[in-house]
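We begin with a single chain expressed as structure tokens, specifically the form predicted on its own.
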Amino acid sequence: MTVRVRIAPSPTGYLHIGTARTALFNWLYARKNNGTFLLRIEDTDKERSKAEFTSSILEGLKWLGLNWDEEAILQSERIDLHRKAILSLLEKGLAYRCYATEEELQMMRDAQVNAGEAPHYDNRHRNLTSEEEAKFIDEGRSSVIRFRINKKDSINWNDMIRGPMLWNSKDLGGDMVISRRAPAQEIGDPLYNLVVVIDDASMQISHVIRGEDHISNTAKQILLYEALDLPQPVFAHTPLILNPEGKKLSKRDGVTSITDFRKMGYTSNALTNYMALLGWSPPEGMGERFNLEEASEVFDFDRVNKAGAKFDWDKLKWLTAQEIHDWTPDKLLKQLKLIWSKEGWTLPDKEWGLKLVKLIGPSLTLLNDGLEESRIFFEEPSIKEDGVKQLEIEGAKEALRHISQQLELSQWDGLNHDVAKQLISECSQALGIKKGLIMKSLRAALMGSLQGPDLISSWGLLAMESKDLNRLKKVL
């Protein structure tokens, strides 16, 4: 079988990590089987679909490296095909118009709840006579179109993750609405379960890989495939992504969109690496760190779990940090320059930038950590409380004054590691002050705090721009 899979997000919000993980599994399966990965934007919800969300989806997938193989399809451009299918079902007697008003339907549901029943459509307009239908039309009633579901039917399929599946049609809530309410004799906007079947069939989708929250939709869609005499794809229902409490991950849990993960400083490879681990177990010996190409060589649904996968922020941060620490200074500098430029920061030269990333790189967990870690090299810091207390210690300012004078008098070409250590030693001997006090005082004056990266290396970077002497003088 030629593998053709798709991801079909709705542009009613930013690209969610759950959707992105589904896209990843589809992409990996396509690559493993030399298949085709397709993108369909399901934009038929006219009120909630927005262009900015479509852009977010496209940009997010590209950033993750999940590029699609054919031109992206907009579902809204295929509405004539969807309506043609609905007309076919009406003509075959497999669908009908339901004129029940929203008020009547609500009364029906309320009565069912009061009787201890699960709310469902009672098929009240399934067998209207022509006279009854004419009466509703004369009353000016609009109608939805419903697909007939036989309560005695059962739906079976073999799920690639969950194995044999059985669904009783009596549990599907009655005859299914396949088009929204519209004036009598018209066809309203086609609805999800119908349009998905038509689009997947016309796109020749061989495998539908999506979240387990679609299982009931799969049962309904199989009935539509059969009614429309369309080839049925193979189904796979992936586990949900859960929060630490075991509930479905949602916006209430904080960041869930790929756009936000990117803004926070997670790397694309670390995120795809982590998403793959959310429900899939790599083969023995592969380890937990890998890239897309490596994962695509071994990906298989036999190793996808049925149970939900709990999201672990610490694990994602660890994977991000490990990747950043593996980067060359040139690659890290390229990434950090994008962040620094948003602050209006520019490098004096590449050599200076490389020295800076070599200094701060080992301490980074996220790329955005490079903002605060490097701020003192671009902006003069305010002296924090621990720095103020340090500078008030007897001998602190005397030592800084001595070093400032030596810097002004010196003919050294740059402040390298050896020169910096020599200045501190000479100051200690000349003034009878311990080196530890001198170094802490230098750190307070140059960095504004007793915390931060290596003092000597930091001092050298500041000296390359002649910022060190200005900061020393300012605290005297």
Contents of the next structure:
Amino acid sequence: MTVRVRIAPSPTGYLHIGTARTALFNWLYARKNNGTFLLRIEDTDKERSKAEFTSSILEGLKWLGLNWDEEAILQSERIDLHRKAILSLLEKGLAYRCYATEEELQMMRDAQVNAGEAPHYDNRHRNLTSEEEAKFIDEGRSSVIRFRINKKDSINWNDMIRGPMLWNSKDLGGDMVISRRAPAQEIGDPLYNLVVVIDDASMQISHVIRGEDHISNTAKQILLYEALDLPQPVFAHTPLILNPEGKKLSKRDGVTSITDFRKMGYTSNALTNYMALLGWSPPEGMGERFNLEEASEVFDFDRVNKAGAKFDWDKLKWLTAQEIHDWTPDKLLKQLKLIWSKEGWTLPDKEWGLKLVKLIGPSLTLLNDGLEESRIFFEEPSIKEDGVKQLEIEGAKEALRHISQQLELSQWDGLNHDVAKQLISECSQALGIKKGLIMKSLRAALMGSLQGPDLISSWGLLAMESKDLNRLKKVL
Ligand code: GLU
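The form predicted in complex with glutamic acid (GLU), contrasted with the form predicted on its own above:
First the chain shown before, then all remaining chains and molecules of the complex.
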């Protein structure tokens, strides 16, 4: 079977990690099977859909490397097709107008709840006579259009992840609304389940792969496929992403949009790697680290779990750090330059940049750590408490004064690793002060704190820009 899959996000929020993971599974499945991966923006909810969310979705998918193969489809541009389908259902008597008012429906649901039943539509307007209908229209009532769901039907499908599935149509909440409330004779805005069926069928989608929160929608959609005489796709329902407490990951759990992950300095490859592991286990021998290409060669729904996948921040951080540590200094420099430029920081030259990157690279977990880790090389540091204490120790300032004086002598020009070491030894011998104390004091003066990257290399970098002497003098 030719594989044609799609991701169909609603632009009612930024690209969510759950949607991105569903997109990833679709993308991997398409690539594995030489298929086509499509994007459909489900923008029919006019009130909640926003252009900025559409941009976030497009940018997020591109950033993750989940490129779609044909032009993205805007659902709102297909409304005529959706209305046509509704009309045909009305004509065939498979759908009907329901004039029940909102208040009436609320009373019905309240009564059901009081009687211990699950709220559902009781199909009260299913068989209105033409007189009854005319009376409602005369009263000026609006109507929704409902699709008939026969209570006796059972709905089956073979889910690629969950295996055989069986739903009773009596559990679907009664006849389903397929178009929003509108004046009696009009067709209101077509609704999700109807619209998705029409679009998936006309886009010739072969496999619908989406979150398990859509299982009951799938049951409803299968009834619509049957009623409209359309070929049914294969379905796969992916496990939800859960927070550490085992609940569905939501905004309350902090960051959930791909834009935010990106802003925080996660890399796209680590994120797609991690998202693939949220629910899928790579074949033995593959290990946990892989790129999109590698995953697409072996991806298979047999290895996707049914159970929800807990989101593990430490693992995502670990994958990100591993990837950053594998990058060449050139690549890391390119990425960090983007972050530095936002601070207005510019490099004296590339050699300096590469040295800095080699120095701080191994201690980065996220790309954004490259901001704080390199701050003292771009900005004058304020001396932190541990630095201040260090500089108060007897001999500290004396040593720094000595080193400053030595630095001003031309014989020490071109400070490098060896020169720095010699300077420290010379100072230690001349003043009888321990090297450890000298080094810590240098650290406090040059970097503002006793923490930070290797002293000698950092000093070298500052010296390349002639920033070291000023810093030493400043604390004297
Ligand atoms: N717009 C729906 C969503 O974002 C699409 C679900 C589907 O894939 O059918 O949840």
